[in-house]
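Just one chain is shown here, as structure tokens, and it is the form predicted on its own.
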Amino acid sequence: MVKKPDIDELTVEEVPSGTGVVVIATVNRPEKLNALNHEVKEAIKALATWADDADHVRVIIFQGAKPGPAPEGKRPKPNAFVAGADVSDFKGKDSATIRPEFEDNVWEAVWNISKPTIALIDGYALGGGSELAVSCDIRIATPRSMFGTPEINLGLIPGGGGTQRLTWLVGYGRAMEMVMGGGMIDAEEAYRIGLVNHVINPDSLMEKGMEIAENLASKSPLTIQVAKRAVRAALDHPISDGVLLEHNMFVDLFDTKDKDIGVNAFLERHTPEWTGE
């Protein structure tokens, strides 16, 4: 099994929750607005593999490190979730050198985690950072957060699933405007169009994230993963096929121990003790 990554630029904390843990992964490059360089992307990919395989991990939270105090006479750095990819990594590269990185990329790694994922967004979520956020299942932002896909201003388009996942979340017209215009929208607008689930005061952001994470962690880990697959099926299939897949998943759960545990706990009025089987 892949080990939990341990690098200075991606800190990973395990917070006990029920019979497992909530993992908090912090991109720790505040001097670069937490931009995704090669090392951080590789570490997040390793984290995704480790967290998916680790039975005790229930939920994964992603966030960006807060900026430190500004040096004397300097303007303080703004808050950022992830302000995109590190553009310096693109210099001098052609399609042959960049293709392998995008065929095995960090955004798909996060998207393919079978367990619930939450993005806590405080500040800029731009380009690859916006794509990291929309690769998660749930997004919680602060009022000072800003979202955008500015790749068009570099002569590029989003390359980490942004054109696809953004369209599913906000619709064709808004996605077109964001991708082709390259501008930013604020948290209020992001909430209005369905890009984020909640907008929370910065001081309460982690509290809200942990509230949601602990609720998810209290459910059957097996059933949570089935539920995630069922909802994701709506993105890949016509509704008639998706409903059939849902029916089959529902029926299959009747052969699990956790179904019996959940039904009995409800009827007997006690808290279920899930086995994940």
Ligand code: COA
Contents of the next structure:
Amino acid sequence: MVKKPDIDELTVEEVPSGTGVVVIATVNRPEKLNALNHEVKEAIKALATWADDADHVRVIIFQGAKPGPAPEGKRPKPNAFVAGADVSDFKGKDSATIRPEFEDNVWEAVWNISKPTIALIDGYALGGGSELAVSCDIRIATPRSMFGTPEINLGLIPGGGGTQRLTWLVGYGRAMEMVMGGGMIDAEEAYRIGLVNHVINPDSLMEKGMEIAENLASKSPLTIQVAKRAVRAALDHPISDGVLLEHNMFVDLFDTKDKDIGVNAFLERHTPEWTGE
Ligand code: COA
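Now that the form predicted on its own has been shown, please provide the structure of the form predicted together with this ligand.
Expanding to the full complex; the earlier chain stays at the top.
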């Protein structure tokens, strides 16, 4: 089994919740606006594998570390979720060197986590940072957050699934404007176009994230993964196939213990105690 990553640039905290834990993963490079360098990308990939395998992990939250106090005479660094892939890692590379990094990439690893994932965004979510956010299931942002896909300004395009996952969330026209224009939108606009689920003041961001995470953690760990797969099927299949897939997943759940536990708990008016079976 892959071990929980243990590097300074990615803090991984386990917060007890019901019979399991909510994992809070914090990208910790605030002096570089939490840009994803090679080490952090590898650590997040390891985290994704570990969290998926570890039975006690129910929900995974991603966030960026807050900036520390500014050194004397310097302006403070702005807040960031993740300001992108570390651009210095792109220098001097050609397609042959970059391809292996992108074939097995961090955004796909997060997208493929079978458990619920939440991005808590306080500040810049740009490029690979906005792609990390859209690889999660739910996004919550503070009013001072800014979103964008500025790769076009580097002579690039998004490479972590951004053009696809962003388009699903905000629609074709808005994704075109963001990806081709390379500008930024604020949290209010991101909320208006469906890029974020909630906008919350910085002081309450973690509280809101934990409230949502704890609700998700209170569901059957088995059923919630089926729910995630079923909703995802809408992205991968035409509706007639997707409805059939949902139908089969629904029917299969009738052979699980947790379906009996959930139905009985409702009828007998008590709280279900899930087995995950
Ligand atoms: N990769 C590497 N370093 C980054 C970075 C990134 N994606 N984003 C920010 N940084 C670094 C800056 O180089 C700077 O480092 P330094 O203090 O050692 O010079 C530090 O983070 C602070 O950023 P700075 O640009 O000084 O802050 P700002 O307030 O002037 O501007 C941004 C903030 C977000 C507008 C600006 O940093 C930016 O445009 N970042 C790049 C975003 C980007 O293109 N992302 C897509 C990459 S795929």
